[in-house]
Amino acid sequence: MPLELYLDLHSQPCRSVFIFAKKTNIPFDFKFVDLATGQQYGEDFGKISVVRKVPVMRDGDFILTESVAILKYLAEKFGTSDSDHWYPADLQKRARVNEYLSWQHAAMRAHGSKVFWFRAIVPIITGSDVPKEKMDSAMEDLTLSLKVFEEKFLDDRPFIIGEKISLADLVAIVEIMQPVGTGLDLFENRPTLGAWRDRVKMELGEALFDEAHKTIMDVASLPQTFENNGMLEFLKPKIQKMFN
């Protein structure tokens, strides 16, 4: 019996997940929970996962939730000798991988992600911009991320171990490119980060990179979704207390 998948490629993590699972070959049944419709509130993801968050893996009778936790799972149960470099045996390897999934969550993550939704959300559900100081503030916090990405975890090695992509890059790459879904150009005037996302790109395939970002490229489509369901109401109270 095959994994079963619960991913929504909106969601940064799910498009990790989905990316190694396909590109280490690793099958499974794709489970699409739409967040934008509020399905993961609904009574029947609700018996997967109390948490009501994706990505969601199962695998018979075990139930996985975090993303992290599920490519450390999936590297491990179905890793070979020839895919090592994802999450390596080597101590210190491995350690550098953790490193990075460690700290991102508070930086890349968080302030990519806040600069997507002040880019994208929150002007579709309150029908107007985020203030500049807000969006300023947010930017700063995105650039000064991505710095320390460069001059720590890439340190003029093409990858985040090493000369061997890894855990580190995928999750790197699927949280830089949200913002970047909106129209906002990170790369440019970074070479650094640029070179290295080109060596991603080529070591995942380019069509299955574009495969799984098809959906965050296309966030123009995003208005008519909230506004042909009930999450548009739903996340107003939320956006207006965070600039309460």
Given for the second form:
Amino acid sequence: MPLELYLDLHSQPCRSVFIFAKKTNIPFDFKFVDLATGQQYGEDFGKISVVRKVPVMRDGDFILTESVAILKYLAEKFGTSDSDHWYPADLQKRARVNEYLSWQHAAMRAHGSKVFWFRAIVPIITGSDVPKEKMDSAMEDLTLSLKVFEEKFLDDRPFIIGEKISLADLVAIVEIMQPVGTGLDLFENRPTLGAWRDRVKMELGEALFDEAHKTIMDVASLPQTFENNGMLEFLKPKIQKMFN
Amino acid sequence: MTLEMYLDLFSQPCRSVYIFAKKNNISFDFMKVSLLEGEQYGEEFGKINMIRKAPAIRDGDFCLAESIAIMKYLAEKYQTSDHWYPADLQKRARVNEYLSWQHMGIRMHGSKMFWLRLLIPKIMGVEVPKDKMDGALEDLEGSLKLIEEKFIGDKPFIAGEQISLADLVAIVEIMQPVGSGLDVFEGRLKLSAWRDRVQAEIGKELFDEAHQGILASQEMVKNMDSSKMQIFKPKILRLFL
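Let's see the other form, the form predicted together with the partner chain, since the form predicted alone is already up.
Shown next: the complete complex, the earlier chain at its head.
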């Protein structure tokens, strides 16, 4: 039975898992979970994961959530000596990957997601733009995360751990692309970031990178999908919480 | 040169790293970083970790931040018992799954509760609005429910029969709101039983030593000089109010 990956490419962690599996030639069944229609809250998906989030991996009877855990599992299970750079065996290099993967949850991911929601989703649900003060604050947080990323995690290295791409760069790029999907060019005036993005794209392959990001670059179609599926009312309390 | 660990035991991730090193007899110099006094913003600490957070370690000329990265590094370097971070692919995945989920799953909610109940009233001089408090409590309760039902389930520990980094990271985070006077174990039998097992594995003495500060925080915060803590005002306004 082939590996199953439950994914929606609107989601950053789904993109990193998708790209990694494709790039390293791991065969899998793409099981689409349509987040815009609330499929993650349905009964069927509840049997896969009570946490009701994507991505989820099913390998035989082993079900695993959390993209970082999934990526490490796949790297370990399907890895070869040539692919060591994704999650290096070297103690210090591995520690650097782990350091980034840990930091990013509450920093890059949280801030990039928030800006994405504020720009692309909240206005659809509430019918009005996010108050300037809150938008500015969210942008400030994202700007700071990008600064830390450039100065600490990249510094003057081609990739986060040095000469080669790793899981850290993959997880970083998909998160940074989220607000970019709303039309915010985060690479403008950030030459270090832009150069890194080019290197990452080249390593992953432009076709694969673009395929993975096609959905997020097309968020303009979301409003209609939400409306068609009764998601507007459903998302209102969640959004209220974001402002608390 | 000895391993240096830059810690403040008010901080949950500092506690997990401290407990892990002590439990595994890893010798280190305890370098105190007083977070509530803003020491993390000083020049010296900036050389250790430019992200300005604790814990951080310096091992020779190798500096490392992030408690999870630190513990995995120590586990590998000092070859600690397998159960802490099992070599078995699926067991290790279960530990990684929890360690990933917990950042936004419980850490954020437990930390927020500590700030809302203790630090914000002290620093800002006002009680937090009821709707914010209720919202935060709801989030925390949702997290604890998920920990009981999905992560612990009917197993003794998160990864199965033995304690691992997942349980250690979980317990220190859950103890944070406890330090603010919120008994999260009351009415939660499964969580309490798990807590007892974790405490027994760690050793009561070490557990209590690590948590002494946070459990005395209600009293400590009361006696703090709030004028010294004004540095946190912008963070509070941005994050919580």
